[in-house]
Structure formats: structure tokens, C-alpha cells
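The form predicted alone is given below as one chain in C-alpha cells.
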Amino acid sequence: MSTDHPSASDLERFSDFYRQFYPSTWDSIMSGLLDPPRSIQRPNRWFSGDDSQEVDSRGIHHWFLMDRASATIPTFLEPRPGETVLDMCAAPGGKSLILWELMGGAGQLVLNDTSPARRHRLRSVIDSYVPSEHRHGIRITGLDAARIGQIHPDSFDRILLDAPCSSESHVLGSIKAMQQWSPARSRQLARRQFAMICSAIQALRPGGRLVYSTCSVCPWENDGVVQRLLRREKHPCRLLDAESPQGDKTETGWIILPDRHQAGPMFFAVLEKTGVSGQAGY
């Protein structure tokens, strides 16, 4: 008999692991996952019609839903205008909207994806939020994620890494995913997102900032990859301070969670890299 839901052994399997994580909240949090805060309408910048307006005359959208914990994620980068600014796993593209503002539209914003149909919807999306003559500085590419620093070493001054992951409120909804779920696809996961975070710290210049964020509850997947970072003398970096106006403070970073925050799940740590990783180019 088919159901909408996974089901109760499935159910029972997944909440047995994340509960060795969070003993005394886990009922809650998973709660808030099966039942997620709203999306927000974030205003866009570059709109140029009046409120009673979805698109203005050039075509341009007044409105861009995402979660409110997703849409802070690229204020802790701080990117400034006429840098050189890399969205490592950019698409849809809400996050990669948000740091072109911040930037003022001069720069360099090189927003990655390495699928062909992700970088087909971020195109769209750009095309649909930014006018044409603000675009000059934006480049779509769909480079390995993982191997990003050895193609461009040194050559970015901010980094954005908004890594896949197990993103349990999908998990909880779809039986499909549930059925594919296991704490080995996790572990799978935390080791993709280390070569992913290693990547970014050498492609970013002396100096530069990188945030890395997940939308997953699980610790591997959250300060388990940055505190294997920071033990690794081969990409040195270290954890910047950063305060949150939402969420909880782990080990490396803040977590925010939909049952106390009313937003997320989400994840992010803000790090600096401290050496050089070898010859720039980009």
C-alpha cells in the first residue's frame, strides 16, 4: 500500500540516528523539518517599478522567495564592490542575488554549478532579477566544486560554499530519499564537502573570507568538516568570530534551527585563510 509519507520504520530508523546528536531536542527539531517556516519575499535591489508590481517595465522581478536563514547566509562573506567573489554551488541563485547587491553590481561574481540543468535555472534567475546592464561582471561556470583551487589558486578574495547535503527536511518529506537515506550516505557527504572546503581555502587568496554553509542538521556534515579544516596544515586558515542575529552557537558556528528559530535549518561558519596555496590565476 503506497503512502505520502515515509514510513513509521523508516521514520524510526532515521530519528534513531540524529537523536545520538541531539538527545533531548530531536522530537522537536524534527517537528520544525517535517513542518518548515515559510519562505520570505525578499525585495530585489535592481527592481525599478512601483509595489503593486511582480515585474517591472525591463522585465525585471520584484519579489524573490527563499528561506530567511538562507538570505543571511551572504552578509557574514561581506563581500565589497570590485572584488572577485566565487559562489561555489550557486544555483538556484537567491544567495548569489544577495552578494552582486552587496557588491554593488562592480566587480567580479563567478557563480558555479556542475550541472547543466542547475546552471540553466541560475541563468534564468539572473536573467530574471538582474538587468542586462548590470550583468557585465557576472560569470556562470561548471567547474568540479572540489577542484576549483587547483584551477585557480590564490585568486579569489571571497568565497561562498553552500556545500550539498543531507538536507533532512527533503529526506523527511519525499519516501523516495527516505528510502535511499543512511548514515553511510552522510559520512559519503561530509567527505565530499571536505574536498569542497579544502577547494575553496585554496582558491582563495591570503587573507580572503570563506563561508561555508549547509541546510543539514548533521554534525559531520557541519563543524565535523571545518574542524577537520582546521586541523589540516596543508590549507591554513581560521575561524573569524561572527555573530548571528538568529540561531545557536556551535563548536565552529551557528546553527538555526525551524522549531527554535523559526527559519532554516541551516548551518554556516565563517573562516580566513592565513597562507598561500601556490601560483594565482583567474
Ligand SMILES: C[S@@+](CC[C@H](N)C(=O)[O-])C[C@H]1O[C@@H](n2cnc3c(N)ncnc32)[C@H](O)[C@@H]1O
Second form
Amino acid sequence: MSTDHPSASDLERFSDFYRQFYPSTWDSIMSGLLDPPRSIQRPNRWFSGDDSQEVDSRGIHHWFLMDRASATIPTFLEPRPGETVLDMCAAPGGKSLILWELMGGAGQLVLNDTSPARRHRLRSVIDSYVPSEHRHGIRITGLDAARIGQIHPDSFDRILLDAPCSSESHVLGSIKAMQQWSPARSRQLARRQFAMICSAIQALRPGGRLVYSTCSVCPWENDGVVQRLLRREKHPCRLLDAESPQGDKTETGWIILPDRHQAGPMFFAVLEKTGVSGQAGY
Ligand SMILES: C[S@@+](CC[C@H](N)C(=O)[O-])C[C@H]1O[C@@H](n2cnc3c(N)ncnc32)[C@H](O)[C@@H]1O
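Output the structure of the form predicted in complex with the ligand; the preceding block shows the form predicted alone.
Starting with the chain above, the whole complex follows.
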């Protein structure tokens, strides 16, 4: 029999796993994750039409729809005009657009993603929101995020690593994703995220800043990944204090939960590289 919702037994297995992390709040968190996404409309700084228009005479779009928590993530990276910035897992590009806005369209912004289909979408987002005369500093690449550190050590002023994750709101909304879900999958994702965060530290210039984020509520993929990185001498870095206008503090960063903050879910932590990794430059 086909239904629109995961089966009760799959849901129970899933909930049992998350209750170990959120013993008294899981039911509320889960109902927040099941709510329809609450997006905000962000005005595009490169749009030059009038208020009534959706698209200006150059084909540049007025509004970008995205989650309110997602929209704050690039601000914690504090990119500045003229810097060299990497968005390691960039597609479809909502956060990339904000990074480029914060950079005032000046400097180098490398947008990386391994998925060809998602890179195609990323290219079309950039073309629809950034006029051609302001696109010169943007490059799109398709490298494995876990290898960028070896390829380009000590190269970037700032890196955003918005990592692929369990994305529980997606799992809860999909029978297939729920059937494929298991704690082993989350553990495997945490291992991939750890390889990526080590690579990000390696790719940063000494003194450079990293924002690590996920849309997972699983602590293995959030604090767990950051804590493991902080224990590793090979990748010298320290946590920076961030003051988030929304969310709850965790051991290494912040988590924004839909049931409590009407946005997210989104976890983020802010780090600074404190040593040198290698010789080559970007
Ligand atoms: C959470 S999404 C990124 C969302 C994006 N930052 C945004 O705000 O629009 C994670 C992305 O990581 C990409 N990805 C998965 N594995 C990767 C890898 N090994 N290296 C680089 N990108 C990867 C996926 O294709 C996906 O687009």
C-alpha cells in the first residue's frame, strides 16, 4: 500500500535515535521539522528596476527566496571586498549570493560543488542575480571539498563549508529517504564532513576564518565534527565567539530550530586557522 508519509515503524526507529540527543524536546523539534518551510524574500542588491518589477531590464531578478536562518550564515564569515573567499559546497547558491553582496562584488569568490546538475543550477542563479559586469570575480569549480586543502593549501582568506548532511526535514518528508535513513548513514556523513572540515582548515590562510554549517539536528554532524577537528594538532585552529540574533548556543556553535525560532534547522560554528599548512597558493 502506498502512503504519503513514512511508516509508523520507520518513524519510531528514526525518533528513537534522535530522542537520545533531545530526550525532552524531540517531539516538538520533529513537529517543527515537519512544518512547511518558512522562507523570507531577500531583495537582490544588484537589481536596478523599480519596486513593482520582478526582473529588471538586464534580466536581473529582484527577490531571492530563502530560509531566514540560512540567510544569516554568510554574515558570520564577515567577508570583505578584495578578499579571496571559497564557498566549498555552494549549490544552489543562496549563501553564495549573500557572500558576494557582502564582498561588494570585489575580490575573488570561488563557488565549488561536485554535482554537475547542481553546478548548472548555481550558474543560472548567479546569471539571474548578478549582472555580467559584476561577475568577473566569481569562478565555479567542481572539486571534491575533501581534497581542496591538499590542492590549494594556505590559500583563502575565508571559507564557508555548508556541508552535505542528514537533512532530517527532508527525511521526514520522503518515504524513500526515511527507508534509506539509518544511524550508520549519519555516522558516515559525519566522517565525510570531518574530511571536508580538515580540508577547509588546510585551504585557509593562517588567520583565515571558517564557518562550518549544516541543516542537520544530529550532534554527530555538528558539535561532533567541530570537536574532533579541535582535538587535531595537524589542523591548528580555534573557535571564535559568534553572537547569533536567533538560536541556542551549543558546545561549539549555535543551533537554530524551527519549533523554537521559526527558522532553520541550521547549525553553525565559527573557527579561525592559527597555523600554516603547506606551500602552494591559490
Ligand atoms: C547543503 S548543500 C549546499 C547548499 C548551498 N550552500 C546553498 O546555500 O545554496 C550541500 C552541497 O554539497 C555538495 N557536495 C556533496 N559532496 C560534495 C563534495 N565532496 N565536494 C563538494 N561539494 C559536495 C552537494 O552537491 C550539495 O550541493
